[in-house]
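First, one chain by itself: the form predicted on its own, in structure tokens.
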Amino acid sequence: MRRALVRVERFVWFALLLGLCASPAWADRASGTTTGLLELRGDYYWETSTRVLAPSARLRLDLPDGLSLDGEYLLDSVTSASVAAGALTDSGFTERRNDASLGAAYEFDLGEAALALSLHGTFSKEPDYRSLSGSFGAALSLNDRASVLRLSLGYLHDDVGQVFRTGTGARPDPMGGVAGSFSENLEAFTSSAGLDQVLTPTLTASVSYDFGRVSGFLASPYRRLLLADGTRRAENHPDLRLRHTVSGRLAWYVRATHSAIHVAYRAYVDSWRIAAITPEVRLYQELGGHRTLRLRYRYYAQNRASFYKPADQYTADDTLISVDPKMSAFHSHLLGLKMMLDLSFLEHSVLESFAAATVDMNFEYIWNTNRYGDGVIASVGLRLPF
């Protein structure tokens, strides 16, 4: 399981898996030419104990026979000093995770309908963690693409290890274990079904249901709790988690003001008795001069897991122990601002090759009531079709 707030320096191999991308592209078969998209992006996350830098590059090729190929590489660089990530001292360290994926998709013309099939594979590796996943997707378009039925199935396998670190490097397990002796794994099966529907020329709706079954080692290999009697216990979560998610979205374009309003709602429940809601609203506004502004607000609230307690309430009789703030009851507010710039004004200039590109800049702030505290998310991206 990917630990989002990790303070580790990761050096990792890069590997690619052949598969199909989850969102098929519609190539112009009649033109007989290959088109595509190059996307470069840099993401940044900060909270009081962790900083994440994540540059990525994605390339998509749409071949004239209807086949679409997709590849992406991401370098996730996390700087942290958290005991929950394997730190033995207060000094921070940086860990890098290399993540690579490959995919392809093909659309079959069924006359008044179209069926797009896709596969996608991802490989990720870091010093204490390795992940391999794959997914299959199908999208059936009806009514001149006014209705789209979606289905996807996925599988993930993770190998989890331990690397305890100081500011100067890695060290063996301070609890007396042999370095490298810790070895666990987890696997997940996921499925999703959804419908996208055009309701009017200016109003669309989407609904979906997602199910996930995760089993194996679902705790952190690092988090430990010091009990009142002086004994230290490793975090221990149930080895099975069933997840259910229902979500919906309405998108309305207001012609008079050249703006769009997106309203979304997500409800989640799992077998650990965590229930959560996520309402969200986004406002898109065309500003003229090739600019579009997006304002975003999201609220998130959840109750605690059935086995979660404040740290000072656990006793030696407790079998399940969690020191994970994500298992506690908490809520958060996210407020974001994004600017998108169309570079078509570069046409007929020396930089005309970038005239079809768009640049976006995003800044978001999270107010969070759990132990992670508040955080900042920022990104900049370039999308260049060709």
Given for the second form:
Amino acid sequence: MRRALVRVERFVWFALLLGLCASPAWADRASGTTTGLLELRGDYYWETSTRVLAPSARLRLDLPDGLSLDGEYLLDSVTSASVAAGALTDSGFTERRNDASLGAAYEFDLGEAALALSLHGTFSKEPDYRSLSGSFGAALSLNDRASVLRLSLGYLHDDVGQVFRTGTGARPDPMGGVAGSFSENLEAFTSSAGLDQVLTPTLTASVSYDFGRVSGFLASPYRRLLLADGTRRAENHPDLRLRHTVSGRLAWYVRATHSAIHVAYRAYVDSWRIAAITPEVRLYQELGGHRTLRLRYRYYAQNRASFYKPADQYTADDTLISVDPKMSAFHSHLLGLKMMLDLSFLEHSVLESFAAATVDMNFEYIWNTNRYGDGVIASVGLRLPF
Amino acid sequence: MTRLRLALLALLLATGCVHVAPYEREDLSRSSMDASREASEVGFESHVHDAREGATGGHGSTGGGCGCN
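Right, and the form predicted together with its partner chain of this protein, after the form predicted on its own?
Entire complex below, previous chain first.
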């Protein structure tokens, strides 16, 4: 299985490089009829114990015959103090995750309707973790594209390892063994169905339902609990999780003020008895001078997993143990400010090729009541359609 | 669950009742109405939230994919 994954990994890298190299040639052959999008982003996340820097590049090509190709590369550079995440004896570290994805979509013209089929694959690798996933999607557009029915199915396979950055590499009790011998798997089947609907000339609505079946090793190989009697226990979660999510969004354009208001709501429940709600509102305000300001507020609240307890309440008789802050009851508020600037003022200048581009800068602050604490998300981005 | 099924059925039926012609959708084509323009940003933020919250979904993810669990 591992050898097969290595082969698939090589194929994904090869296909991604091929796709990126071949793109200009296809555009030339099409004599300008091929369109596309180049997107470059730099995302940053900060909290007390963790910093993430994630530059990414994405290229999409829309070929004249209806085929669309998509490739993306993302580098996750994570600096973390793992003790803060629950490990008892480990030190701060920096590690990198390489994430590459490829996708292809084709739209069939069915007269008054259109059917788009898509395939998407992602490979992610970091020192102690490897993930491979693929998905199939279908989107049926009806009523001159006023209605779009969506369906997607996906599969994910992860290999979970363990890296000890300091010390002897011996695993803590009770599992024993050495770091290099730790090998677990995680599998997920995902499905999603949704509807996008134009309701009026200024109002659209979207609803979706997601179901996921996740099985295998669902804990962290690093988080441990120190019991009152001094014994160490590794985190142990149930090996099956069924996840249900219903979400909806309304988007309304207000002509009088040149504003767009997006209101979204997500309800979630799973077989670990976690239930959560996520209401969100976004206000996009056109400011003139090619500028748009976005204000965002997101609220998140959940109850605790059925097996989660404060660390000092676990005893030697407990088989399921969690020291994962996201298994606890908590809530968070997110407030964000984003500025988007379209570069159309570059028309008729030496930089005219960037006139269709937009740049954006985003800053968000998260107030969080669990052990992770408050966080900051910041990003800059460039979108260049061609 | 019954309410949810009824709501979904009503929405599906609505697709046949509502008709907004393409030439009436000028405002809907504005960038501020197009959530898909922010897909890459949403991807990173979803990744952050998935690693920090018990819930997921609504954006095609159901967990796994990285060791940030």
